[in-house]
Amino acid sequence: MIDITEHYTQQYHSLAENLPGNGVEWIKTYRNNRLSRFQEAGFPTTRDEDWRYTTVRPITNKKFTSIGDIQVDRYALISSKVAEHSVMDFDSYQLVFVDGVLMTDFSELTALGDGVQINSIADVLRQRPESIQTYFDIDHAEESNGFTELNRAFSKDGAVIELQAGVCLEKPLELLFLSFGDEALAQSRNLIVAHEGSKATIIERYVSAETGYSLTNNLSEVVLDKKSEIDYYLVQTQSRDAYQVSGIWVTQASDSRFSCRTITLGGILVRNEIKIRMLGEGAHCDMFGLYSLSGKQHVDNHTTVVHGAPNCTSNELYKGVLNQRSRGVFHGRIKVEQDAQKTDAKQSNNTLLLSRDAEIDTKPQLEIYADDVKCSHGATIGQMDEVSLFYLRSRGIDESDARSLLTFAFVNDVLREVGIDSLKESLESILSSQLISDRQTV
């Protein structure tokens, strides 16, 4: 039998040659490179202490596989899921991939003007490789994986997203990745570069266009130069089938601001890494996260801020609610340098637990090497107040509703940090949904 490391350095071998920029020396080299660190390192296991509360083994006991190009023949049915899993009156730009490949066909990319460049990575290593070199060679050695690495070394797509100074784009731009199981390996790799002033907001959204066992394995790096302003939404309503690592790093210089709104509500093992670091004084993050898990789910969200320079702020709360046998999973780090003196941290998780058999592991961290900072962290566990259970019973409101307002007023702390009225409105929809469907199988 062959071992799940090798599976994936043999489909590595039979891509390379169609790889995106292969004739290219420095690209050769660096996917062999993370090619064999992906050999070294493996897939991570409870061993490791980032990923003590998750195994991977669900992913690793099967044998995904990274597809070709897209038959032509497929085209009407991606069109049919595009329409269905588009937001009702979601004005923005739209970029689709099917299975980690982009789809110019079904992407909407009209009137984005001159100070904005969107481009497919994969044209961009072909075309121009050199404009990207410098974002390939920073490397993150001490934030990486086996799942990484694995992206690293032969995604073949995603997106290039570079706003030059002062521009500040009009409407959202949405990632649209669409899976359609078959136990497909889909792999993409976005690079979005903020210059100095610009302003803009992005939506990375992951939905299954149909049932079967998939893989979404995608690492999204967001570069934020002084002065700029991203509103970033990672939204994930995949099926129950669905695997998925999702990586957004940040690194963001002076004054600058980034904002991520973490909504997991699908999939079947989902891990969600956020790392940003500060590296410019008086910049500032907010980090909020939403989770609803029910049956045999298990979301893992590991989050890390570092404070690298003086006078940087950052806000995080996420909030989970969990029911039947479900698992969630939070481990946030702050980490406070040296020089990150006049430091302001906050970092919160609070878990909402429907059932006796849900499951929560938190672990809050701090690290602080600063002796002027304020900094706090903290978690809770409960169930649902049976006191403000009965209080709304009380007043007619039947034991469904009152459970469901209940929920609601729990996560809507971050549920109203959804700035746009459309996808909040389809987020309450389907989380509703969700919880009639869960209290009806119970």
The other form holds:
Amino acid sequence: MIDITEHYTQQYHSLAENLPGNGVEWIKTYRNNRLSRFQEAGFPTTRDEDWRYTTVRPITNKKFTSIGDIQVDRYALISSKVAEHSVMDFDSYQLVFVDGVLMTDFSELTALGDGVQINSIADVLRQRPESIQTYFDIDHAEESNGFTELNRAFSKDGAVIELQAGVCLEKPLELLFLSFGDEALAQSRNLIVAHEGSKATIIERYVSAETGYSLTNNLSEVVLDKKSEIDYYLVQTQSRDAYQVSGIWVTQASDSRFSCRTITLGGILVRNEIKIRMLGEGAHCDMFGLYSLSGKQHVDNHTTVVHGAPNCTSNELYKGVLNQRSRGVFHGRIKVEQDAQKTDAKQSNNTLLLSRDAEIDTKPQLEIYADDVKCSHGATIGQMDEVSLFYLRSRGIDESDARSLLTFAFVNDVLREVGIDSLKESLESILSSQLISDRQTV
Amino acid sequence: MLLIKDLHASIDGKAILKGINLEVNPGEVHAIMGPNGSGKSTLASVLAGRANYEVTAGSVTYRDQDLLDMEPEIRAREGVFLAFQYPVEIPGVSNVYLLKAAINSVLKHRGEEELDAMTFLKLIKEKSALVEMKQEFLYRSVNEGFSGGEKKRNEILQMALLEPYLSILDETDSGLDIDALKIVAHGVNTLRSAERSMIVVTHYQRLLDYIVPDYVHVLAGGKIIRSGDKSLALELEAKGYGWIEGQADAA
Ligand SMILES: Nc1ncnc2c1ncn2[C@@H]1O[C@H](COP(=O)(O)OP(=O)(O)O)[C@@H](O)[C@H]1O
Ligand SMILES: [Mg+2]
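What about the form predicted together with the partner chain, after the form predicted alone?
Let us now look at the entire complex, which starts with that chain.
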């Protein structure tokens, strides 16, 4: 058997000389430490409590390869794929990534005005690494695993986005990740810093430009300063041969607001890890999730909210629709630290099971060390309501439409949180055609 | 319009309908009365095509077609309408969406043009006025948080919009105060015409003061044990179901 840890270690060593910023001592040390941790930890297994319901063996059974620069002769193709996969009538700034590599030639880095700096992480590490050092080398030991250590060891692709104090981005900023299915290891590491009082909507959207195996192992760190507001989207619509492990690590200062919608319709094995730490008083976060799965799709939503300061509120709602032999996992951890009095934390996970062979594992994990807190959680698992179905049909609506309608009704309270109409319509149309085709291929 | 012959139906292997015979001609209003648990809702559900009832014998002909052979949505499009005894709440589906989908499915089935937004809104305004339903109810989820009376009026609104040939009202009067009852009756009477028929299932005679039936049938133990004109309803009211069940047992 191949040692997969060794495979990626070798790739790292073959690139190490050229990794951006490696001439700088602290960056080099940082990378080496991350690599050692990756080698020690390896990839997670189901023996790890946090990975109990998700085996990554399909990922570790394959060898993905970190790709180098994208050659200019591919630009025409890339450009047509970007056009094909852009959401109609969606007015946004766009950053394009190809197999994890930020394509500066396709990205609007400067159009956003003076208050917003966007650079590739490679450029920042080469030119002014000290500007991101405080964010970059935070250890996050508690949160990390083999995937994130591997991502951080490379730290070669990705975007650094900085919103100056008080800046309000009037259009959403979309990070469009295209995978070309050539067994590429796409690993971008993004850093988003929102200074005091700034405001933005940021969308990570994952699509397959071509079919074929791919592994995306991304990590985005979002830092919210006082009174800043970020609306975040993580949208997965890749083809059924895409593997993805995504980390969104958020830290929030006082009175900041972070709102995240994680929508997973594509991919074959997807793990979304959202980890939010509210460290300043009066911060608020929302986490909405929607996953609609069929075939043998496996999606694991792993969320952590740490209430680390008093008077913070968090609200979490995940809804899953599971068809055929798909499998969903929801893990919701809420940690309320000792001095986080007056915490208000809500969590719920509701699942609509459309097939006997589908499966959901849902696990709330509440750790409460403060005494004056409101904390609620609930999970429901249900099937399509036959009486509602009959009611709709008795009004002339055909069975297939009635089933779609009830499914949409089920996910409605998450879908309506998608505040961008064109994006919402595009997701509705993907969801709707998936539901119809799933019913036709039982 | 409708011809039911020796209809037997069961649920979970338990026989509920044990030989129903009924003929409803165009323009007629038939009331079906009977004690709780006698099978009235079962009959209504079987006619509308609810799947969990098994028809074990008999036949139902509707406008020269085999009704039992049709999917529920086809029955609806062909003009059969059931006003539910317990209208279903569907959170996340707006009332107006359901109404529009319903009318358009009927129109499409008839080979007619679907309604554009303007025409639809005009029509729905008119029909809402008929059942004195406030516009805001259109934009709420179907029946969610509606009071008992509002749910029943919503059923009549759907009926008024779809203009069915055969309306089956299952205890539409239960739980209504007298004002709501009059509104519902007005909605129903407006639809009454020479080519439309109705089956009005009720527990109480009261409704029949407002929707005057041509025939009254008494359903007990899964069979129609007595049929008559509207005076039968008054007699039942005076003497109770025990009287007639006793007579049937003796026979
Ligand atoms: N799902 C079911 N399983 C078993 N028995 C049922 C079910 N639904 C209804 N019944 C029985 O069928 C009989 C007729 O019910 P129903 O048609 O609702 O009566 P009605 O409308 O006249 O009050 C009752 O005895 C009721 O208990
Ligand atoms: Mg009943």
